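Presented below, as structure tokens, is a lone chain in the form predicted on its own.
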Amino acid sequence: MRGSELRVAYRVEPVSTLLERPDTLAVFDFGAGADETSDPRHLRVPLPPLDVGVPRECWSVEGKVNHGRADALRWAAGDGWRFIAVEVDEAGCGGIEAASERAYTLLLAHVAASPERHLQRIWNYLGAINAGEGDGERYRLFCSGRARGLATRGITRYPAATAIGHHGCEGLLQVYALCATEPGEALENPRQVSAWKYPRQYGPTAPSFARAMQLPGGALAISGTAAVIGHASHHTEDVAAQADEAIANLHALLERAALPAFDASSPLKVYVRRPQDAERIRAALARHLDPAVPSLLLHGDICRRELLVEIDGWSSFARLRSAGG
């Protein structure tokens, strides 16, 4: 993959314009909308935006992209990169645990048969993520199903990941992933216990993800990051302090990856549990980040009930290239 480049950016062009480009790997819309297409590269994420005039997230590569569908799965591939998405109806599987195992079984079988066989980054969106008590909480059940799906393929080197609760179609589990022909390097945050080492108090199956993945070429794909130090949540009910702590964790990951600060080529997604907190979260972003950093605020529930905000995103290839890397 020497010389290959994945580009991630927020774009305002119509979806039809973006899909006309031969180098478009995937286009993501957020919340409800009327501009649906049959193109497998176009995916609508069931998280409503908290801003007006929200752009689309666009992934593009340097070469021509091929794409298609296989039953419940859609894919696109080009220049050493692959986008894969699968949507599973929980009712047809018997619940969220079986649905997550099914989604991962489908996705990983496709990955194993692809040239782009190295899993880099996964996003998981499920309804009512905090419903249920104790080990019956839906997020914990999701983690158990995901772990079984990964174990079926013998995967113990975990990708970066996000898991967020949506308020869209009941029973919809949406999973999508980025893969590559070459492996990335999983990175952990020195301020946090690795998620896959969490103690039993967080459920029978620890979450199966790395804090970030340094992609082939050096860019960073950052997992969902919240106000967690060690393994414990901090600043309960103080959304501003939680946002500050989450951003401190983002900066720790950049330092771990030996990358400079976020800039205009580093788009971030900010998941907000309570829409009324959006302004305080925007103020925290303004305190700690360059104003050129693109940020997209979305209404979604965090995997722990006490957490009010989570952030994921990218440190882009573009800066590395311009610096002569």
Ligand code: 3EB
Given for the second form:
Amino acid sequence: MRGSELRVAYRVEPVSTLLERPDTLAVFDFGAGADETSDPRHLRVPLPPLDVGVPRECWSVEGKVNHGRADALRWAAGDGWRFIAVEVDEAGCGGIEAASERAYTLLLAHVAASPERHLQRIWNYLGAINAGEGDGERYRLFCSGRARGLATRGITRYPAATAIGHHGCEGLLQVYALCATEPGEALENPRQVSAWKYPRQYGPTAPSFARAMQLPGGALAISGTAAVIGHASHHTEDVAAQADEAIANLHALLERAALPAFDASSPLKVYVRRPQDAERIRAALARHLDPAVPSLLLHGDICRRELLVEIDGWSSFARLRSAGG
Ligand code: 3EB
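Next up, the form predicted together with this ligand. The previous block was the form predicted on its own.
Below, the chain from earlier opens the complete complex, with every other chain and molecule after it.
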């Protein structure tokens, strides 16, 4: 297996400085304040940060990156890695279910025609994620459209994923992905039922994602992780206990992957439903994590109404490199 050439870090340099580097694969700005650029590697994620002096997320590889655009899709690729982003307007598709099917169809057609044909990790950001009742809830419709898009390519080994609600551009569905020439290894969490086996009560189409993906090279890409034990949400109305439980789930995944504790090379994103909970969530992070762990709090809605916080992230970039892995 090749070394872990992909690096993910939160960086404070201006976006132009990051994009000048030929080894930059992607740069993510959060919220509304960022400069616009026309570089396909630069993506604005419509989730406002809850901290001041917010860094941007930067993905980089070893070697030169090529990039391009085609309609709703943009991509960048280098050194065996590929970043792809698709942005779809729901109004032009006839609703969130059709929009998610369309986004996945576009994404997967591009992946199938690329040398980096192995999906590792996907992020999904949609508006009003909890609007609609019962099986009409927009997250459930999104799950059905996503599943249909995946089925058109016969994909049954799911990547790691995040699905979060934004309050930005109405009708914007943003899907972005990390792919590689080599397959990763999907991991499940022994404390949780696999999402694709969730029972019918959570919707007609179970969510299509793995709890984590061990990337080629060994770093771990961790899916959105919340206070779910088995398949049930826990600690309804208690945000501190939900944060504790989400972190316990993260630790279970690390243990499953035989990786040591999160450290300075393990950037986490923390999605917060109610901005007024940020302090309690920061306190939970401080209770359980090394203060060197970079964490970015973002305002976003979790896919079940009772869930108040969700965490995703990465583990072990620098450590694997310095170990010569
Ligand atoms: C959960 O554990 C919380 O639909 O892609 C987490 C990560 C969740 C990804 C997705 C949903 C997704 O079920 C929700």
